[in-house]
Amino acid sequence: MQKKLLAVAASAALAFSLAACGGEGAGPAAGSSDDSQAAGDVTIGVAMPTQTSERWIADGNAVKEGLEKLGYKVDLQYANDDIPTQTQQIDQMITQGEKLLVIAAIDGTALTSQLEAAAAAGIKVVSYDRLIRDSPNVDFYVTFDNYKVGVAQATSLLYGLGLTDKAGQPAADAPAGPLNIELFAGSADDNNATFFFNGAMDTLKPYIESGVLVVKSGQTDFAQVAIMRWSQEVAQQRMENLLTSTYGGNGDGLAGVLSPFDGISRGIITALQGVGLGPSWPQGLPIVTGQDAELASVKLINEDIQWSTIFKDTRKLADQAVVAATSYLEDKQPTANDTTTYDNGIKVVPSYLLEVDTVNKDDIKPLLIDSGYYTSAQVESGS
């Protein structure tokens, strides 16, 4: 009796707190309130990969907030980036019984082992917007749709040269071309990278292979582009090193720059700004794409600086993971949205995928602002 009324409580806030928000769930549940208090003695171990990243502390925010609204107790860690840190994390979050696991992996294939503990012990992992990869063990999979983050970075960039519009029709006055642009991709061990980088190469390709769009330093394959651990520092250094090697340590001719991260974007920018490339430069500086929408980028946008960033709305994925969560606690299979498309080397995981909305400067108020993601004092300090 006691293990339904759990269920009946937690189902019920978790009702309330999703129509609030006004979306459909992965698996919500029904009943009353009264006895919310008894998932007290439930934790739930939440692992995110960095405190680096404002992204990821709002994830972990907002997960751990959402748990808690149900009476869950939540055991919320980060790692730091560092792979070691993260496995001794959920192996003592398995060691003290927590009964699920939420992993934002930091490498995801490097927790095999702590996969098959969590399974022995009952647990049940949901892999949170970055797959867990190589393990049978990874129950439900909550992410954005990543291939069309991709198709959405490469989108803004041809409408940012004046190819397309913003939807990505073709401009009826269209540069020519040639244009010469540079690729950047996330971490070669984050498996959305190779989605978001097989996304945008695809919207890219017919540009590219007509001879409209050309990267002049040649260096298009995910390998000679990705940027490990997606570092701000790495970035600049690889965009400075191309500015020498193929714009003539002046950034001439450069009209715009792929890339996957807010962070990456800001390295980018501070190679460009370096050689003097700026607002006020004749050329102007080069359209720069990114995602997350980080407030030092989304201040980047508003001073005409960095051209766009992809909004992904972590209140709504921490959402769908607590439904998720939830679902698994009452002995319900969270619905998913997507069974064939994230396949982890193992199995085909069940996954349940948003959307997400592209932001340039005159869509900053009306997404970040008027949502309540962010505030105006925030945009205008970036802070």
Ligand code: BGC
Given for the second form:
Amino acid sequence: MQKKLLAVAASAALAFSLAACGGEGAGPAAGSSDDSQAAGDVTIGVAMPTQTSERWIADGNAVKEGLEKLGYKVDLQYANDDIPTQTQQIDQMITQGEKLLVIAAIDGTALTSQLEAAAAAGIKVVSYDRLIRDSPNVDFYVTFDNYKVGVAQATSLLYGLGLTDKAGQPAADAPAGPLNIELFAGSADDNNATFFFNGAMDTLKPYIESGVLVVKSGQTDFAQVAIMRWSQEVAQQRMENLLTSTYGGNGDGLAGVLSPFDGISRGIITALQGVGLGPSWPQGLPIVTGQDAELASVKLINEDIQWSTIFKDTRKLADQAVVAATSYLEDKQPTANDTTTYDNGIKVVPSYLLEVDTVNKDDIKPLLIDSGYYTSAQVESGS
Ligand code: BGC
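Starting from the form predicted alone above, please write out the structure of the form predicted together with the ligand.
First the chain shown before, then all remaining chains and molecules of the complex.
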């Protein structure tokens, strides 16, 4: 017990979040099946999708650090966005006797047999950021409020187009329109992508119905606008095609683009720049949204090229994953703050949802630099 308390004290930030969640006494407890097992003998598997996007590197490092501070060993794996690589990594974690799994899935529907094996071995599974679907063996879900992310993205688009204020209240001097926009969504195999898109579309709908906003290409269905694996290149290609098919090859009349992820935003911006985005652009810069506050995009926001992004503080999500993991390893149930929203096709998975912040140029300093997430030198260089 003393050892437990010492280790908890070693991490003030985590101790705070544990206390905030009522996880009294949570710490480097014994493995769930053997009460005499010390934390140092327990390995936790952490499966992350890819290192091509900064956010997952930050997530992986923060989860690893949080668990290691409590004395656990951590097996952190990245899968290059390749489904067989991820399933193999998880198979291996199970055969190696790892005591708990924290998984950010590539394809949310591809892990059913892995999770069955985990459950048979008494291994708890925490779904990280992305919901694992079609399996009864997902024990807990830690994530951001994904529907609200979509609302925030659409609100930011409306704000950029002068239709609302930053909080989403109608602007007094709003343009009458019609304003042309295009829509992009994330990877169809990622449960989050639909939540983002639904949140955004519910917010844009009144403006589309009244004719103030027009999706000129007519492509408004999720299936038409989804970008597989959130690929920057595929997004660039789609934007180039839209410019040719719908905007006279030079972007004429395009006012804004709803983008669900900074990588996709950069693909869109590259396509726009390819047809002359810049001082010669007829009606100013189209408004492009984003998500994740990736450095390369924060730099573009700072330079007035990308309009906004959504900041998800991965440090907070990692803390929640550590709290959930620690609870299970102490044979306790982690505290959920949502037990109705995330139906994975088989069951509603108890979830802990975090809030997000929208970042425009003015928010970079207070939200990203002053909070220690990035240094101003990083924002300037974009890396
Ligand atoms: C995450 C987003 C991220 C996207 C692409 C989603 O599941 O929630 O934060 O932008 O994946 O990596």
